[in-house]
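What follows is a single chain, given as structure tokens, in the form predicted on its own.
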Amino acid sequence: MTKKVVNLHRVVIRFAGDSGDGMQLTGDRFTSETAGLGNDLSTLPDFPAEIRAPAGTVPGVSAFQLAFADHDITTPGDVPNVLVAMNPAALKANIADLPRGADLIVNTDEFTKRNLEKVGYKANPLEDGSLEPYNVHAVALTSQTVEALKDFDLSKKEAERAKNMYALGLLSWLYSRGAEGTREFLKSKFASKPEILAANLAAFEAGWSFGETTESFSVQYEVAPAPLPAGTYRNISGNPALAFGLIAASKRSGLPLFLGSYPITPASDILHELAKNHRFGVLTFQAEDEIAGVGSAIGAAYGGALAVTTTSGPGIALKSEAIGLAVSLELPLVVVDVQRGGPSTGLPTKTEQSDLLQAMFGRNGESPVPIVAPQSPSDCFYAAMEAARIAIEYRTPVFLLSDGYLANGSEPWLVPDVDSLPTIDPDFATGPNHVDEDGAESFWPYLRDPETLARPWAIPGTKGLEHRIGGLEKADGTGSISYDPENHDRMVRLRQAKVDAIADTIPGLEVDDPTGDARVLVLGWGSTYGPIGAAVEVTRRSGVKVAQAHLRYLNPFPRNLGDVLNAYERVLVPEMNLGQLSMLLRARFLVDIQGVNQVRGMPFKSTELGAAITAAVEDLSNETE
């Protein structure tokens, strides 16, 4: 049957099921074959938060959202153009966030009366007319799926498990996606399971010839590739682009890595990436807690390798002490935070910004860190060579603060030539660095370099180098225990010149103002990247002048942030906590900051935030008539 072609420029699409009914994996495989079409694109996965959540209840509602474009794009989209609801949670879960119009495809095999009951659905949605808003697509996905593998010698409940496949199918079929990616992935994953290969592949082709063949839908639509720069990309999500960027950072600098964690969401795949990788000089240990696990990484950095901890917050609280050592020790040490939900378990697989403060003050006495913050999944990758290269060149825990959206949401990468990477020099002690009063040599293990106030770093076992370590303070130059409080006061103020020195070497804030002439500033840190962009472009399309930047560096900050602020009359920051890089910039440069916030465990709307936008304008317009 041929049928009608529509060229679309975006589309947005969610998939939506019980936890078992694979949309993860739907989800991921339409977003690898859309990414060989050379689409721009961005993705949501929403887990639930329980790990065996009841089956069929909204809690145990597993979703899968992709926006993809024939333009640049910066976020998975607001609302759903299209639905895909398994069951009867699935469409209540997800039914309030599609709008008048948007097509809703359902299981209908899963409205049965018990079903409809376990959600609180009085009536059957699909008979009551309360979804006459949306263009419904009725699809007996299961037993659709059943009946393509009625020949398979399988039992109705293993058939069963196929209909994502189906569903990924007849949605491949209908945005005009590849097929052979799915196909080489489904006999990747499937090699030693022939029967289980074939059903799969069977319902997948099913679901592709339904649509080709059904009156339900009558047109097929197509997506053209996005403009981008020449190279080689690839999908990527924020925590494989982290650990690539660790191991880059690793051999930029010629120094193992190691990764010393406990598992932990939304924290864990980095732990899993890097695993994978011990041809890199990767040695990865999965201790038994998340003390034991920040203790390795700093016995690791003073042998000499690039060390680094992974975890959320609830294991930065534990951490914390441990991260005060490697402040004294003055020891390159990478701390990665994916930031999550809290407080306490809190939320664990949805998505929060509220740990910055966590990362700032988390510790007793004076102990700053530095830290970092990548604005997308691929950014990730960048944020990670950075952070090594501050703690290597610094001689500094450095904090790098990723957030469950970016760990796990995917978007296009343009794979860097390794040649173009900077360079990250160790710059090791190799011999005494002074010159005591009688004129012989020794080595001071605190004496310190003079741009950059970093100490020496001396692998144990180098003749000549020996020093002590330990919690206690040392004394300036010599590293001896101090208890003298000059010395001490001396010390504390140091390390955070330190700190502060490393402004010298990170570029300065950049400013989008396009007409130059702009009031309001809505500056951003993290994952609020993309939303913020996407908000902005669409208040200026309508005529609302805004400046935009975001913060990539939170400790210290880039040394023209004051003039930045100062030069506007409202400075909006949109962040997924109650205010926390507001009350820093509140304190920093007493500047009336107008926080944006929400803490609903899922990123902003760009709807939202340019309504928040667009009324900070009319207000400020107003004050001045």
Contents of the next structure:
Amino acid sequence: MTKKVVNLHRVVIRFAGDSGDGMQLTGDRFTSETAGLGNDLSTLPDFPAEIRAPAGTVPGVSAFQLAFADHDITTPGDVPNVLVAMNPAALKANIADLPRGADLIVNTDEFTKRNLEKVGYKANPLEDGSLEPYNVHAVALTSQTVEALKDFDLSKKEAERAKNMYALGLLSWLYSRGAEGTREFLKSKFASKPEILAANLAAFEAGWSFGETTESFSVQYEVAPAPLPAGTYRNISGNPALAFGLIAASKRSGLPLFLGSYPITPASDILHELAKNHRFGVLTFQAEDEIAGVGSAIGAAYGGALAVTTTSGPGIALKSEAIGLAVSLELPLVVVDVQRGGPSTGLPTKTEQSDLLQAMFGRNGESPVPIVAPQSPSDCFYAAMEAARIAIEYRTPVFLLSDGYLANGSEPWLVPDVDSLPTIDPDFATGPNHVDEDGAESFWPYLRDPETLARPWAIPGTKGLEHRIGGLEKADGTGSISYDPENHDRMVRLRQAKVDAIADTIPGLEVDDPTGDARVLVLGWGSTYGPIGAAVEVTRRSGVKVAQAHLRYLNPFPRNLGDVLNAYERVLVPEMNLGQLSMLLRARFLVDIQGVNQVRGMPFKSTELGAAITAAVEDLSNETE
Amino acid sequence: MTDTYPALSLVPKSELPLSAKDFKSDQEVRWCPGCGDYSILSNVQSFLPELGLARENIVFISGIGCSSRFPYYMNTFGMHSIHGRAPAIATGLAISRPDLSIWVITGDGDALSIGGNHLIHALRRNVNLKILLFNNRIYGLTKGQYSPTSEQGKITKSTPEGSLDYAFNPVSLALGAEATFVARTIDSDRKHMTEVLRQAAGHEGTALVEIYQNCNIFNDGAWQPLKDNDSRDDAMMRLVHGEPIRFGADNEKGVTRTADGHIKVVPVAEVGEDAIIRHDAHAKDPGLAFALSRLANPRTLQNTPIGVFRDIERPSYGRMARQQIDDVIEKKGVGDLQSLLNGSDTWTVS
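Now that you have shown the form predicted on its own, what about the form predicted together with the partner chain?
Once more the chain from above appears, this time first in line as the rest of the complex follows.
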């Protein structure tokens, strides 16, 4: 049966099911096929902290949202056009987000009395008319999958498990995605289990054929490739991009990469990715705790490695004392914080930006640490390289503040040519740097480079440079223990001045203000870049003038930040916290910042940000009228 | 030298012979006069030249406490780190730098209280570290609170009615943590300490050396029965691999097995020489070593063994970690960054 083909510009699909239903895998596969077709895309996995939460319950729902388009997009979309609900819990948890008229694909097999009761449905929503506003496609996904696999030597339970592939096949047909990548993927995943492989392939094909033949779907959709800059692309999420950035920094500095880490959500995948890449000479050390993670990294840094520790907010709290030690020792160290909802254990699988002040101030004493924040999944690669550069050139710990949304979300990435990546010079100390009064040559471990104020990095094994360092205050220059009040005052100021001086090597903040006469600036940092960009674009389309800028460096700030803030009458700062950057900006620049804040564990919706921007602009013109 | 210390074969050798004074730094030593740390420092400085290693390839790493000032006084590379974390920091250095001889200096509070977790994990991993644990059964730098090795009932500023904690026995703890080398020595016996250090230095992996050390300010005389001429020989037994475990002023006591499988101290005359256990530090099973570690009376110090309890061969964590990397490279080749970034699923936009 040939069906009508409709071209769409942008589609947002949300796959939702039980945490054991394989929704993340389904979403990943659909994403891969979509990437291969050249669409721009953005994804948002959203899953519970429990590995297998109680089946069929709302807390156990795992979802994967994907936006793809024939043009440049920066967010996974506020609301889906299509919701795939694998059970009543998935329907209940997601239906509120579905706009009227949207497509709803429901697995009717799971709408049993028991399952409905489990999530508090008094009547079956498939029958009580409550789904009338939607374009409902009632599909017996489970039983159709079992039927399609009846010739296989599988138990019913095993056959049922392939229903996500059936759903993937159906959606792949509906949106004219390719099938070859999925086939290849399954072949490699189930290489050792030929029966399971054949069943999954068959379920996928069955779902595809069902789409072609059923009358429930009258049209098939296509989304044309997006006009992206020429080059080689891949799809990538933030955690592997960050890991690749660290490997690249290792290659481009010639330093061996050492990771000391303790598993924690949502940062563990960086450890996994690096552990897979031992052939780059990477040493990965799964420590006994967070403190040993950073401790071992400090030891490796002392020995001349590019040393990294990865964690999330609770882990940073444990590492704080050791990070302070690295500040005092002035050794290169990259501290990766993939932020999640807090305080305490908080929301392990949900995103938040609430560790900014912890990174900034969460140590005893005057203990400045530079902070770099990536703005998108693929930007985690470049931000990791930049954090490594600052750490090595300035002999300092550096915070790299990613978050759960960047870590797990994905987007197409124009893969860089390795030769075009910047190089980093470790500039190890090789000989004496001082002449004593008696004319003898000696080595002063705290004699600073006059420009960067960085101290020499003299690693064990370097003849003649034997020296001792520690957490006690050191005499300026010689590095010997010193309790002298004037020296301490000088050393505190020197450590601060060194971090401040990093601003000399970072670019000024760029402002996007197309008309040049906007009065309101929206300033963000980190993963809000996508939602802010989408909101600004929509607002501008409606004729509102607004400028946008995004901070990559939170400490030190770019040199021109004060001028930028003062050039606008109102500054909006959206953050997934209660106003941490706002607080820093107010304190530093005495500028009245207007915060836009939410901590729902999910990225901003561009519509809510758009409304906040429009309100701010209108508010300002009302004031001045 | 390489033959004497196969475990140090990857550490570069000194071009010229070194002496104790080559290992003295220019910093003024600031322990209290009479502190047991002085003799340990002097012993270590005198012993190190024997290893023949390049001085720049020797590193001392410490935590916090009186003993942890040690690295400042050694003219080697050194780090005075934070409380309890020295084994973790040294682990990162040891597994990434096989060409270094790394020594951790710690105390009973640093290693067994705040840093207990790092200590047991370093031991079980068999990281190439030599850990010298100065045990004085008291907190010195914070001025006299009881420590995890203080005897129960210890009256201190923080325990005016006596401490309630049961004490740790560092040797028992280390053996329980899968340590491959565990020894005990005493600050006042230069010869014995040097011999123990020598064996520790030659061991591949983690060597834990507990050093009974006197804090003459806050816990003076803690080990006195093991030091006084008239009580020492009666209280302390010296473990020597392959030798019968005998001690006493006239060598009249020995350690024997009891019918129920335990060990106990008996007059040799009572059981006969053949019934005395020969010490076997190389036994795979840590049972005897553990039993020996339980012999001493923690209050009177009677029947205290010193020497090497256990010394077995097991590849170090660092060696295995580097081997894994070498094996992967041999199998798959050195990683190519461009192919890593590209991955297996790319598309081209022209």
